[in-house]
Every structure is written in C-alpha cells, then in structure tokens.
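We begin with a single chain expressed as structure tokens, specifically the form predicted on its own.
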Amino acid sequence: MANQLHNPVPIKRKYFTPGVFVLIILALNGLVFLIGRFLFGIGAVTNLDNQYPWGLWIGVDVAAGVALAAGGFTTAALGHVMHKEEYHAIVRPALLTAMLGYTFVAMGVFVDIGRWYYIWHPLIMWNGNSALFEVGICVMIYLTVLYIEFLPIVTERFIGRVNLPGFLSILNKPVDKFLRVLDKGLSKTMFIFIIAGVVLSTLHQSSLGTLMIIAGPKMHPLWQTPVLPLLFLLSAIAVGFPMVIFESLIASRSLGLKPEMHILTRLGSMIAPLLGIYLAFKIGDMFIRETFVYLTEFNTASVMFTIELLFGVIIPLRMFLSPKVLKSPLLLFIASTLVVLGVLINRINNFIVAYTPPYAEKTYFPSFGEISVTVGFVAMLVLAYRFIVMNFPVISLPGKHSAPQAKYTIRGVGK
C-alpha cells in the first residue's frame, strides 16, 4: 500500500541556494589543485613520497568512499533480493548515492596513480596474484552495473517526453522508441545486474582489507589481523543502512521534504544487530591476538583506536537499541552520523594512522592540496546529487504520480 502511495518524481526546488554557492567554491578550489596535480605531478600537490605511497586520497576518497557507498548493495539486497516492498522508496536514493560515490572513488584512484595515463592497464594486463587487481576489476564492473541499474530511472524520465528542438525534432520518435525498447529489455534482465551488484560489492569490500594484510609489520598490531578482510566487509554492511538514513535526512532537510520516518525507523531497527556482529568480531580478534595491551600506551594509535570503537560502534549501537532514538529524526541522524564517522575513521586508521614504513624519517600528514581535492570531490558529489534528484524521479513523495514503473525483482525470490 505504501509503495503505491509513494512514487518517485523530480523534486521541484530552486537549485542555487547559499549552501550550494559554498559547495561550488569548495569544488572550484579542489579543481584548482587537481589541475596542479596533472600539470606539475603528484609530488607538487601532495605530501606523498617513496615511504608513504598513499595517503588521504586512498584512505578517504577510495577506501572510505567504497565503504560509505555500501548503502547501494545493502538496500538492493533488502528491497529486491529479499523482496521487502516497503523499502522500495529508499532504493533509488541509495542507488544514486552509490553510483556517485563509486564514480568519485574511480576518480580518486585515477588522481592518486603517479602515472595516471596507465590506469587502463589492468584491463589487458591481468595479475591474478594482486589484491589491487581484484579490487580494480570489481570496482570497474560494479560501477558499470550501477549505471545500468540507474538506466530505468532515465528511461522513466524521458519516455513520452522526448522533445528535441529544431531540426533534431526528427529524432523524437526514434529516440522515444529506443528508450521504450531499452526499458523493456532492462525490465527482463535487471535481476542479473542486481545480483551481480550485491556479489561484486562483497568481493571488493573485503579485498581492501587484504591489501593492508600485505603491509605486514608496517601496520600497527591494533589493526593488522588475518581477519581484516572480514572486518572490512562487516563494517561496510553495518554502515550501509546508517548511510542511507544519513543521506535521506540531509536530503529531506535540504529539499524541504518531510522525512520518511515510517521507513527510516524500521531501517534503524536493523542496524544494532549488524553493529553487534561487527563489534563481536572486532573485540574477539583483539583478545585472541592479545593486542589490547597496546591500549595501555598513550599514543596516536591507541587514542584513534579508542575513538573509532567507542564513538563509531559502541555508542551508536546503544542508541539504535533505544525506541526513543528510532522515532526521533534528530537522534536517528546523530546515531547514523556516528556510524558513518566511525567507518570513516576506521579506514583512515587502517590506511594512514596504522601504516608506518620502516626507517621512516617523518610522519605523513596530508597537504592542503590533498585536503582541498578530497573536500572538492565531496562538494561535487553533493552538487551532482542535488541536480539529479531535481531532474529525475529518484525521491518518492506521497500522493505524487510518475510514469509507470517496472518492478525489478529476483525471479524465484519475490512473491
């Protein structure tokens, strides 16, 4: 019933606001340093060197970006694979967030590679022994899958509305016919891409953890563990729904919409068990390896590990167990934000804080240029999200009507 009353439509709002102008300035500032990186080399903009081959761009733009885009495959599994119709209203926004997130992850990899013009090499020069090869191939395929999953939204937006100007008007009927054929084909094959998206996500989420296992003694014992791939996967699954809630509440506030609390409350009730599983493995691993002894030392590693676990897992876990939190937009937003920040800090800890190469002459700290590019990427992502939801049927509104939607469910799983 709820799915029938809430249909996705373009949001009619003014695009430019004071906040949008701030985001544009941040994006332009990032683009300036990005141009400098390509013109003068990666060393001219970053504090990276032979001892610290990666930093903020890999730790945040790539590793954290991949994890925080996990809402795409978790909601796809919930809405399509498990056939939970009541959650379909959040599937499209989650898909859009994942698509944009992975787009900027790919851009982060492109920017971080010293010889960026060789980024195409993994496509033809396969190295099956490389953890990064698996990550690269999975991310490329999954990004393609996300764009294919977004195509029905594009066809829904333009079918019956193709109106090219001038001499291009002769293409109106052929383009409309093509869109209808494409939409019909997607409705029959979309289940393949939905399953592929869920499977591919589980593969590369864990493989990023494998990458840090290879670092061996260069990594602090608080994070260096054989089960790091499992911890990366569990944390990505745990942050999927909080990221969807985080994005939904911010979008509602920014676009002047009423929060979909009837969906977000139920979604929030699923988060505590997921966080509990992740916490159990995290604490269990720490006691099995007896690395808790490092918490008695007062240094950057012990402080960051405590912050990551306390504020990113334990406190929000307790909050999500409270009915009061689940029913309050503000408290639900705070709890979700803590989980999002917790996973962000976890990836920063793994890739930056925990990583100390032997014979290091200095510690790494990101340059202003690195920070500017990362902030610029985030600003561009938000600007793109705002533009798309204002022009395509992504966000569902009660009592609104959109073009007839094809239901993309998994055969044999749905009703």
Second form
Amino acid sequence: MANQLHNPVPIKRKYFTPGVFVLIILALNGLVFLIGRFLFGIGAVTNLDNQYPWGLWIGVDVAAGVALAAGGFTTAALGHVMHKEEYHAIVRPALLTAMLGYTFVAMGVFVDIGRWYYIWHPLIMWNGNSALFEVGICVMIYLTVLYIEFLPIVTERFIGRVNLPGFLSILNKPVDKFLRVLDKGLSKTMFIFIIAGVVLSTLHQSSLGTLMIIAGPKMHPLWQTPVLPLLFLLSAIAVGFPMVIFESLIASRSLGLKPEMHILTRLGSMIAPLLGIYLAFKIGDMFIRETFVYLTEFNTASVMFTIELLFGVIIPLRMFLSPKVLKSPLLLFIASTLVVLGVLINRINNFIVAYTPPYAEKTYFPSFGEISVTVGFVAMLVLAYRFIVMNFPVISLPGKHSAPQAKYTIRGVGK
Amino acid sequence: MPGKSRRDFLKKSAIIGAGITGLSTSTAKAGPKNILSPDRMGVLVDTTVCVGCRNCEWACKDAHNLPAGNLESYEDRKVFEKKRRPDHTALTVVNEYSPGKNSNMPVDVKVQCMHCDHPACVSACIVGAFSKQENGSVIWDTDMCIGCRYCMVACPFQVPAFEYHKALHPDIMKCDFCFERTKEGKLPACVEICPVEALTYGPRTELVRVARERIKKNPDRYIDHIFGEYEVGGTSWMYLANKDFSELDFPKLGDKPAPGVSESIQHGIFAYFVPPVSLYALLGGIMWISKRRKELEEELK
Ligand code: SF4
Ligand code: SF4
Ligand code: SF4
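Please could you give me the other form, the form predicted in complex with its partner chain, since above is the form predicted on its own?
Following is the full complex, with the preceding chain placed first.
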C-alpha cells in the first residue's frame, strides 16, 4: 500500500502553555485597536492619509498573507496533481495553514476597507478591468474551496463519533448519516476542487502583482515593472515549500514531536530550483530595464531592495543547494525562515516602500495600533492552528505508519 | 475501474469548463461606464490670469453642501504660506508660487480632479463606482463604493480623498465637475464665480484650439505647453502657465493612458477565460496521467 506514510491524528497536548498566554495577550491587544477602528474610523487607529491610502494592513495582512499561504496550493499540486503520495503527510498541515491564512486575509480586508458592510459588493458589481476585482473574487472563491477541501478532515473526525449532548442525542444517527453522505460525495468530487484551488491560486497570486502597476510613476522603478505579476507568482511558488518547512518545524517543536525530516529534506531539495527561477527573472528584469543604476544611490529603496534580494533569495538559495543544510533541522529552518522573511519584505517593499506619492509631506510608517492589529491577527492564527491540530486529524505522527487510511488519503482522485 | 473513473473525470471537467466559459460572456461586458465622447466638455485654467482670490474654493464648497464660511474670509492670503491639497473639506484649493517669466506677479494654481480621458480611477475601482460620463465628468457613486481606496493608489494626480475620521459610511471625495449643475445647464460653480475669467468652460477640442491660439499670440506670456492636452492620454481640465509645470507641483507624466499596462495584463491573463480554463485542463490531465501511472505500477506488482 502506498498510504502507509501517512496517518493523521489529533495531537493530544495541554492547550495552555506560557507561550500560549503571551499569544492571548497579543491577540487581546490587537482586539482593543480593532474595536477602536470600528468605533472611531480608520483614521483614529492608523497613520494612513490621502497620500498613503494603503499601509501595513494591505501590505502585510493581505499581500504577504496571501503569498505566505501559498504552501496550500504548491503542496496540493505536488501531492494530488502530480500524485506524489510520499508528501501526503504535509498536505493537511499546509492546507490548514492556507485555510487559516486566507481567513485572516479576508479579515484583514474587512478591517481595512472603509465600508466593511459592503464587502459583498464585488460579488454583484463587476469591473473586469480592475486587478483588485480579480484578486477579490479569486480570493473569495478560493477561500470557499479551501473550506471544502478541509471538510473531509471534519467528517473524518466525527464519523462514528457523533455524540451530541442531552436531548439532541436523538440526532446522533441522522448527523452521522449526513456526514457519511457528505464524505462520500466529497471524495468523489474532491479533484475538481483541488485543481480549481491551484488554478485560482495562480490567478490571484499573479494579479496581486498587477495591483501596483496602475500606480505608474508613483512606484519606485526598482519594483515597478510590467512583469510584476510573473514575479509575484514565481515568488509565491518559491515560498510555498519553505513556509511548509518553517511551520512544520515550529509545530513539531511546540507539540513535542519528532520533525519529519524524511519529507522535509526532499521538499527542501526542490526549493533551490524554484528560487533560482525567481532570481533569474528578478535579475533579468533589472538588467532589461537597467534599474541597477538606482542601487548605486544610498536610500531606503536601494537598501530594502538589497536586503530583499540578498537575504531573502541569494543566501537561502545557496543554502538549499548544500546537502548539509537539507539534512540539518536547524539549518533547514534558518534557510526556510530567510525565504519566508524575504517574501514578506518583498511584499512590504512593493506595497509600502516603493510607493512614493507625489505630494507626501511625511513618509508613512505604521502606527502602534496598526502593528498591534497585525500582530494580533498572527497571534489569533497561531492559536487557532494549535486548537485545530489538537482536535482534528491534521498532523501525521512519524513512526506510526501502520494503519492504512486508504479512504481518506487520495480523496477524490481515487478508486 | 480506471475506465469508469476516467469517463467520470472527463465529464465533470467538461461541466466545470462549460460553467466557466458561460461566465465569461457576461464578464466580458462587465465594467463601469467609460464614455469618451467627441463632444466632451472641459475647462481651460489660465494660471497667468488667475489672481488667487479663492472665490472658486468658496463656490465649490457652497455647491456641494460643505461648510464654506463667508466669502470675505477667503481674502486672507496667509493660507498660501503652505501648499494645500484637495481633501474631504475642500474639493478644490488654490496654491501660490513665485513669479514666472516676464512677470512679477505670483502664479496661482487651482487644483482639482483633472477628469482624465482615460481615468485610472475608473479602471481601478473594484466595484466600478467611478465612471466617465458623456460630458467628460468623472463621477463617483456612493451606493457602490466599498472604501478600499484603490482609486487613490491609482490616480496619477493623487486627487481622490477619503474620510478617514468617519467610522460609518466614509466617502471618497473629489471634484465631480459639478455634474448635478451642468446637467441642468448651469456652469460649474467655480467657473461661474471666477471674477477674472481664469477658467473657461467649453468643449475640450475647442479649448485646445483656444489654448494654442493664446500661446501663439502671446509667446512672451506663456511657455509652449498645454498641460493636460496629452498627459496620461489627455485630461478634460487643462492648464496654461508661464513657467515649467514641474515647478508648479504638477507630476511629470508620460502621454500613455495610466491604466494601459495593467488593463492589457489583466485582459491577457483573462482573455475570455481561455488561459485559466486551459490551465485547469492541463492540471486535470497531469493529475489523471500520474494517477494512471501509479495504478499501472501497482497492477504490475
Ligand atoms: S485625476 Fe485622478 S481622480 Fe480625477 S479622473 Fe483622473 S484618475 Fe480619476
Ligand atoms: S474606495 Fe470606493 S471608489 Fe475607490 S476604488 Fe475602492 S470602491 Fe472604488
Ligand atoms: S467643477 Fe465643481 S466640483 Fe469641480 S472644482 Fe469646480 S466647483 Fe468644485
């Protein structure tokens, strides 16, 4: 059987640890400023103004959030589309991260737009010329697809275990029946959603790059290029696996599991070529447009560009080429973290650093409130992740490869 | 039963494909009103005539139900010490600059939305709340706007302003070319009140002719540049001046319409949904082949 490598179970651990309390405090702090935003308006909490209409929330919560959730579609492509079953153990954690990541992207949008109660407008008011419209629609559909992809994990958790309290217990049987029907339907049709997820991801990952093109000369030439959509797509593909490694190593550390090095090493070996393609296009674009002249100046733009490229792409690229790095959890973690931070900085650069409006009196820097909300969202995401892996079969226990779970592994592709 | 699953697979893929192409026919037409009428109107601002009385600021507020104060208070020239921008309290402002060539009078420049012929705001708005009307006005629809502020990111003149202080129903604020007044045959409020006729309202083609003539007749009075004739593909509001426009805080812009590049990329990626649908088919193919290969391997074992 090919399914033996993969046996996801809820990880039983104590939920509350000192680290969890720190996260709860950060989340509450963010919540305070969120309430402030909804009671007193965006201006009361942020440093945004008519010159800088977009700031930290769009640059990090939305743009970087979408990029860093790319692990979901790259592992789905690898595990399901190319049918590499040896990677199935990481598909579920990556799916969970993508699902939570996109949920928080949607919440970030909800907080940032001035009229949050109109968030549904793009569903019925279409502007096919707008890159933002395309991003919005794709993200909405993809979020739905992610929830559908996650459903089998829910049905798997509850089938045969439905136990409603009190008088509701008469519903146990029908609910169980419903779950079984749902599960069967899902496993027959899942491939539709898996492919749709990959297509939707390539579309909006690249359209996020199109967003800033319309800002034209307001954007620094080091970043403003017609190939931005391609660069965004390539960097999203390149950051997918490093992000999976990054979170897998953190999760196994904090849950006290052995890192799944046999998978992570193989995954790591695929990163160098992906980073290489991205680097080639990035450098090629720089030479074709001759923007390297801006690197001889010393200013925020040139420094940020250099950091992004050197620490976020070139150094980790070199690291991933070395077998020593691939085999060591620590070095693998460092290299992956560099790529993750590199893409984070790239998105911040594109949406905030590169944007230089013509009449700005001061440059934008996020307020304490903006930072609190962003940090709060990340804390909430980690807390939700921890809760879900403790209660749903997401993470596979290494070493326990005996019980075959054919029914749940190649869902939708199978039989 | 690989045969059955394959047929199933193809059938389901075909349904999805049909669904998506079905969508495309309606999306292809979706988009805000964006008319480029040959009879569109415009305003020619002659900064060499403007005296900086700021009556237009008052009239504009008055016409748009914004707190305007009394007209006399606008005689105070201290406001010129600082450069101002239109915002939610004023849809147009006048700034003052040092004298240009052959003159010792300061240069006063009225600032408002340029009403571009190819407006970036119309192209960018996620819900199509902006539209270019037949008479040249670029206007905004409060019933659609979601407050995402992408229009502000897109506008090459950094004109749209947002009501950041409002928790509920913040508006995007910008000059609407007095759309409600011109509909009734009235002049735009600022044009009507201007005491020295620094603002000329008329068909855009006519205004370009007038502007050329003025430059030709008075080459000492003007520099040879009508700002807005070609900038970002042309604008409905155009300016004459006696010094370089970059010294008057006008952005340096090319002749290409601002939304050009992003729209062609957007339409390239989405060309009638062919690229996404092909990608879907390709991935489906790969998925089917790799699964089939696995099955064969297992049969051989
Ligand atoms: S100046 Fe800006 S707001 Fe006015 S029409 Fe042009 S793009 Fe739109
Ligand atoms: S803020 Fe309103 S008008 Fe501007 S792009 Fe967003 S939805 Fe459109
Ligand atoms: S055209 Fe109307 S809205 Fe625009 S500046 Fe003049 S008075 Fe104000």
